[in-house]
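Next up: a single chain in structure tokens, the form predicted alone.
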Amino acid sequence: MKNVLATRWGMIIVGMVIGILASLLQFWGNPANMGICVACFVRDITGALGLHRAPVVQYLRPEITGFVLGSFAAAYLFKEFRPRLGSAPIVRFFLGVFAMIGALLFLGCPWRALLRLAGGDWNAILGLLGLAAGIWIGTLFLKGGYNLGATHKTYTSAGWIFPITMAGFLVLMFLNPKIAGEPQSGVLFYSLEGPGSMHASLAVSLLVGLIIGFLAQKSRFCTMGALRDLILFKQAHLFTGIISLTVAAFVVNLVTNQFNPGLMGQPVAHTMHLWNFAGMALAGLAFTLAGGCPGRQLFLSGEGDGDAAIFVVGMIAGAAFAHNFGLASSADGATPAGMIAFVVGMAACLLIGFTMQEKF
């Protein structure tokens, strides 16, 4: 049976659905211009588990669990669940670490960059240009023969591990619910102020995550892949999805009075343009070398891809490093430690790209 969601119009519709739901999540309680941000939400989960102690970004975001479980359900329903593993797991782990550091230097993943633009945050333009630059560098490595190795089939139970882990996070949230005025409930930490304290209801967030996970798994939606295919193959199929996401989010923002154009005073953003560009350039390069944006990595992990799961674990470690060592930016801008981390991360990603090629 033909996969309608993988067609051009299917991709456009999926992008529209994501854009609409992301903007509505903001309207229903998520932080402004952050209806969905995979990097930010993984960072919040890391804080909720106590792996970093930045008190304003601690919440076990149900959307992330929904992404994985929605993808898991779609893969099983359409017989696309394929447990698999590849090569260079330590490389994929560190690509996840550096992708997160780059994203937190900018303050958002590619999804949030699009949503920030749709909300009128012109700082996102520099981030998107940086993302394109990083992906372009990555495509040069791909043309040169860069390859982390082929995947191979593995045990079904290995493919279940990451979805079960995500489901376990949801159970933890039910067993340790947020208590008004308390920063900790059982083993979980909850922000009392800042973006971590802003969220839609658990049921709504989880439902939206499940819907997006299901649709994205079927459509193969990927922000990094959209730019990679446009640059490398001149194919605009995936690119239509990110355009429709941005347009749909913009329209909903106008209707719900969430469109506030400008550079200054944007929510969870800074105006250090060089570092907005640089952060997303590092993230874009890491995404390209790893084979997918953070959202796509979550969807792949839901369908049994152990390589993608390792990348996500690397993102969790990166979030912990970023906040425990002062690498993440804030509304005041990038930190000196974050700037040093960018140099280290870019050097490491370039080294990976140059040394892991089948031909030069």
Contents of the next structure:
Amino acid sequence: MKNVLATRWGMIIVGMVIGILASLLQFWGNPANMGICVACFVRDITGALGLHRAPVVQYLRPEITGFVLGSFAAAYLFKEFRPRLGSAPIVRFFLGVFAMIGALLFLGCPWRALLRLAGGDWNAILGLLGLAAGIWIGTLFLKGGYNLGATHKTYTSAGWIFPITMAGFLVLMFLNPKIAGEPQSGVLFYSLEGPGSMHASLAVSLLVGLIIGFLAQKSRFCTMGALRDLILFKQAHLFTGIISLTVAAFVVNLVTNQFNPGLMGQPVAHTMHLWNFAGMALAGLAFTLAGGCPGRQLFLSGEGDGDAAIFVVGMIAGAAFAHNFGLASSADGATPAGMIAFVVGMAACLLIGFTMQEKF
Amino acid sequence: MSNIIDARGYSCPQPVIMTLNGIRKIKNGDIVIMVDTDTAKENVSRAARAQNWEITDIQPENEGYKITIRKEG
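Write the structure block of the form predicted together with the partner chain for the protein whose form predicted alone appears above.
The complete assembly is shown below, putting the previous chain first.
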């Protein structure tokens, strides 16, 4: 059967659906220009679980669970579920850690960079340029023979671990629901103010997550791949997806009065251009070395890829470090500790890129 | 004589890079590429077509695919 969603028009439609739903999620309660941000939402989940204690970013975002379970459903429906693992897990773990630290230096993953642009936050332009620069460095390594080795087929149950974990998060949320005015409910933390306190209803968030997870698994939507394939192969297939996402979100933002152009006072953003660029350059390099943007890693985890799941676990650890060590930026800008973390992260990623090459 | 590229276990972009390296090496003829995910199958096919190679055959094999691409000399 031909995969309609993997055609050019399929990709355009998937990008459009994601853009529309992301903008609507903002309208329905998610933070501004953050309808969907995989890095921010994984960071919020880390906070909800108490692995970091930054009180403004704690919420067990159901969108992320939806992404994984939607992809899981699509993979089973279309017989694409392939339990696999074993391609340099420790390396992928640290790529996840540094990808998260880079993203939190900028304050967003590539998805949010596009949504920030669609909302008129021009600081995102520096972030997107940094993302392209990081991916470009990654493509040089790919041309030099960089790869993390082959995966191996594994037990079906091993491929189920991550989807079950995500479903478990949802159960935790049902058992420990948000209580108005309370920062904690059972084992879970809930922000009372800041971005973590802003969210669409659980059902809406979960449903949107499932829809996007399903479509993205089938279409192979990837924001890093979009730029990588353009640079490496001069191929614009995935790129059409991110353009259509941005245009769709922009149009819905206009209609719903969520478009506020400018540099200053943008929601959950700072104006340190150098660090917006640098943060996303680090994230972009880490995504390229790991083979996917944070969204794509979630979709791959849903179709049985244990290595992608390890990257996501790395992102959770990275988010914990970022907030416990004060590496994450805020509206005031990047922190001195964050700048040091950038240097460490860049050094680690370059070392990985230079030393893990083989000739085909 | 056909050339065989075993890209099983590799995630993208590796199968595409391996295919393009193969195309560059032999210029024309037949190449067989083995992949184990639908994503790799789609990406390899798309990349081969972009280089004006023809997809002559796609066979399911061991939970993966054997893709044959050809360019007349």
